[in-house]
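So this first bit is one chain, no partners, the form predicted on its own, shown in structure tokens.
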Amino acid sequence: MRQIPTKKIADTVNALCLQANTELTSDVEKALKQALKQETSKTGREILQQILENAKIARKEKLPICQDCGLAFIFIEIGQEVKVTDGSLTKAINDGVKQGYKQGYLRKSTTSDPLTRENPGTNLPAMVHTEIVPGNKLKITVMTKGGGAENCSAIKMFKPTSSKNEIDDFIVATVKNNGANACPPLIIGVGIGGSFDQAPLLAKKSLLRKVGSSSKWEKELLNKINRLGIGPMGLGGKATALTLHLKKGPCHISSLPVAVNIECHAHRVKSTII
């Protein structure tokens, strides 16, 4: 049994929060450069150039890529041969988030109550998803996701007899109706199957995939979305979305849930194994 102290976990989460908010990942940067090459709209090209310059400055100056430093989503894969020592795993994660957001002067965007809207100024609690896996390692992935893109997401409970075309229409319509408000070019996560609560989690987990490889269905959907003409920052053009990732899961025989989780161009994900 391998022992991992909570301080190591908290320090790791702290560092990942800082990195995620200030360093755009290489796969997203590559996709943005490719979108710039293909964009025909003059305004769209100028916006993409500004996005890339902003990412360059953020990395160099250790400043947030976006003023909305988001909710902290933490995905934990904990080996079944790992024992967390000196305290609680959840507390260690939250301590790391609190420290990272304070150290980096990152905007705290979490309210303690959805109706009173009180902001405790800690960005806590983190949204933690834990999975037990074989082995003696602990994988931590931090996604800091802004509210504007999250607000444009959707779920629909389809009938099990629904066709692929009906599902396609729902996904494309979700982007058409809301995508301009989510700071495109977008990264789109789609979850199909599971249950009412699992489909959105499948969609969000699909966003953790590296940009660059797509299935035939994903490419078809991406082409349909980019033909909408929404373009960078919703001002017209070809680059409405950089990629679309689809993740499926088993579901009840009478159900077919489909969730769309929209992400903005400031896709902030960092991961490490300890």
Contents of the next structure:
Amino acid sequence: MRQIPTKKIADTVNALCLQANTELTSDVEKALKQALKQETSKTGREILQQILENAKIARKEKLPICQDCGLAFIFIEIGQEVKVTDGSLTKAINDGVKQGYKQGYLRKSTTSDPLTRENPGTNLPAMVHTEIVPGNKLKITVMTKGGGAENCSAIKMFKPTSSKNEIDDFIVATVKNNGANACPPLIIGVGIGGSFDQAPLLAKKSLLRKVGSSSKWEKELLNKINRLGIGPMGLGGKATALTLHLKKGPCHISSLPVAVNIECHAHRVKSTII
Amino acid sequence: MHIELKAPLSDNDIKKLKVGDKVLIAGKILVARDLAHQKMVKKSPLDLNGSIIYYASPTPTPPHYTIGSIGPTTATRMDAFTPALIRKGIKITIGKGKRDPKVMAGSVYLVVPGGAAALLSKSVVNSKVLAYAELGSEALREIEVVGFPAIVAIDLKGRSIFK
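Next, give the form predicted in complex with its partner chain, keeping in mind that what was shown is the form predicted on its own.
Up next: the whole complex, starting with the chain shown before.
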């Protein structure tokens, strides 16, 4: 067994929270520059320039890219030959998030109760998803995701005999109805299959991929969405979405769940392998 | 060509704003979002006549800074409270996303680019908490801005920039 102490894990999560919130990843920046080249709306171009300028200031001054530093989603892939020492893995992750959000002057947006809305000011608990994988490594991915875009997401339980067109229509309609409120140009995660709980997780995990639609279906959907004319910040234009990622999973003979997880252009994901 | 705006505003000041116009705001702006709105409609801690409300809650202020990153939040979440605040004298609201022009009757809605929070913080020259400090980042603030850039999304005639 390979031993990894909890302190190492907490320190890594801390550093990833700081990086994710202040350094826009190069793939998103590249996609924004590409969108700027193709944008025909004058206002749309101005907004894309402001977004790129914002990323520059944030990186240089270590300021949060967005005031909504999000819920802290932590995706853990832990090798089955790893033994975590000196305490609890969950506590180490939470300690790292708490420390990172404090050190980086990041906004704490996690409420402890959905109805009383009490905000303990720690951004805890972290939203942790853990997977056990072969090997002796530990992969930690931090995604900080704002509430405005998350609110525009949707799930629908289709019939197993539903057509691809019906699924396409649902995905495009989700963006059409709410996309303008989610800080376009968007990054769209689609989860197809699994169960009522798994489809949204597939959609969320598809957001972790490097930006760029690859399959024929992804490209078709992205083209349809970019023909909606929503544009940067919903003020009209070509750049409604930068990319669409689709992830499929096995499901029940009676089911065909489809989840659309909407992400804003301030897409903040950082990973490390220990 | 930018139009310059400075609060307190009169009906005449906002009448000239047309959908799509680019404006630069100077002077004092109130900053509030969901929970502060819920409290303000019951009993406003200040005179709102002629004022501008920006839907936002900044990141904590780092040392040697005036304010942290401060971009807009989704405006439509404030719709239930907006008509009551317009009756109390609010002339302009600033946020992001689509809104129903009917909700905005008697006021003008401006948008600023969401997720450009570090950039927008550079237009803020002063910031203080006015009320509801217990709400932390969601407290009611007053900020002073210079050259704060915004776009008219819904004008006084109810014309909207959104399709």
